[in-house]
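Just the one chain here, the form predicted alone, laid out as structure tokens.
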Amino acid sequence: MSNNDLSSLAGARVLVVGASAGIGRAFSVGAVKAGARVVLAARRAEQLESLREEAGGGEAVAADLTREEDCARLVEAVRDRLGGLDLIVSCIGAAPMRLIADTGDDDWRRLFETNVLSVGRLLRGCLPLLEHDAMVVALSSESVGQPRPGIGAYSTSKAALERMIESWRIEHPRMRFTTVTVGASFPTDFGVDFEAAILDRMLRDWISRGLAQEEMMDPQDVADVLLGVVASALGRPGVCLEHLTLRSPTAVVDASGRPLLPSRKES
């Protein structure tokens, strides 16, 4: 991608939360060599600041947004180091693998807390810096439509995640509220605390579902995809991305691990 397709990520001021891993820290390094003034947030302060070496810039601010205090403090270093916002893009996201019967109260209380309270709790306190026609660009999970069993808890939360945006956009016209499907990426944080047992056998059950494909994306590729069409849209204040969708074209596959239908240089 030539440096003239993210030209209007210059000079943008660009919060990005949940910045320290995964397509966060890819979206974050793209745009801070792109020319944006980008605001990095995450729990982890010494990720973040390798993840500021590795940019070449940007400012680093370790918060957790389940906090209310960490929330404010960060609203605080945006106001402060950047006066306003043209872009906030939020990767943050919590995922055990329960079957549901076996998800308690805690479980549910932590994943809405961590995917939608928090980042309610941070619109509402930028609010007064977003310009009147910025871009929030919130990740949601392909699971939210293609429901599997050991993740329901998540694929609820982030289900309401994307109602709670759609109601920021009807609310507050101008500015541009997006939802993004994300597909399976490897590799990522997501899943790093599930246990191998119930992840094997979750597995099993999603391919014998048709809901397991040949090839994950690259989150380093889907950071590349979302930085592009994020600039694009940033530049035409007249047009509202409100959803996008970033999936592997690969086939599903079976029991086998064979795709179910041949690829093209294979028909």
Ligand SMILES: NC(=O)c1ccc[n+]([C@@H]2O[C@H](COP(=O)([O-])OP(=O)(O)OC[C@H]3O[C@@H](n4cnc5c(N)ncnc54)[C@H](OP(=O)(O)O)[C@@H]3O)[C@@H](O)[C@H]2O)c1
Contents of the next structure:
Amino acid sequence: MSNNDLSSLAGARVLVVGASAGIGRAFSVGAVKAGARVVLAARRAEQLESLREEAGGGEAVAADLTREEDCARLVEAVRDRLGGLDLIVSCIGAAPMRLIADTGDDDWRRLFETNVLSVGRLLRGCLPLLEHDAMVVALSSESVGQPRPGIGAYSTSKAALERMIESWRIEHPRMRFTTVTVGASFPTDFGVDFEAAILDRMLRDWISRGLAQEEMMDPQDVADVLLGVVASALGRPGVCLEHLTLRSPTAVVDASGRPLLPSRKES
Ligand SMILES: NC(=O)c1ccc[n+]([C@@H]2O[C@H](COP(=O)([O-])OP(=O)(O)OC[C@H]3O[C@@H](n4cnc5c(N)ncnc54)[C@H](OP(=O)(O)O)[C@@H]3O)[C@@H](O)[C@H]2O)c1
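Beyond the form predicted alone, can we have the form predicted in complex with the named molecule?
Below is the whole assembly, all chains and molecules, this chain first.
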């Protein structure tokens, strides 16, 4: 994609949270290369540093957004380094692979702290810095619309995130709030801690329910599409991109592992 397609990002003041890995990392590299002034936040400082090197710029702030003091420090850093914000992209996400009956209070707390409260706290902190027509983009999951065993608590937290973002949109009508439904993307750090035995059981179950596609998306492709669409909307403040779905165009697979229908990309 040529830089011209991303021209509205040149000079834009951008905060990416969840920038150290996966889709957030690829999005951040693209945004810096397109000329945006980007603050990059996540917990792992070394990953942020290698991201800065790869992108050739950006300001890294190591922060655990489930911690109030880290969030306040990040907001201060954004104020000092950018002075204001045109775009926030939240790629934060965490999930245990666990049956709902085995999901304890600590799991629920961690999930809501990470996937919901940290984003809400960040938006409250950043509100005075956001331009009146700024964009806020929050990555959600296809599991909200297509619940599946093993990640029920995660999809519950993402459903809460989506409703929270809707509330921000309703209460701040000139600002533009976007939720992004993301389908299975690999490789990323998401799921690296899933226990192999339960993951295997759950994948078989998802296949039997028609919830698994033949191929996962490449996180780089997901980030590139997101970058292009967000850049297009950023330059058009009269349009609010309320929702976007990014999913593999491949067919669902049956229990034998064969696709049930020819892939859209093959047909
Ligand atoms: N990959 C998929 O198949 C898939 C499918 C549907 C939806 N999604 C959603 O898409 C988004 C990106 O997914 P991904 O696969 O690219 O995930 P990923 O590789 O695991 O990246 C998640 C990012 O969130 C950061 N993060 C997690 N907890 C944090 C905290 N407490 N404070 C600050 N940063 C934190 C991680 O960095 P640190 O560990 O360095 O803090 C990392 O940069 C997530 O919202 C995910 O839920 C992904």
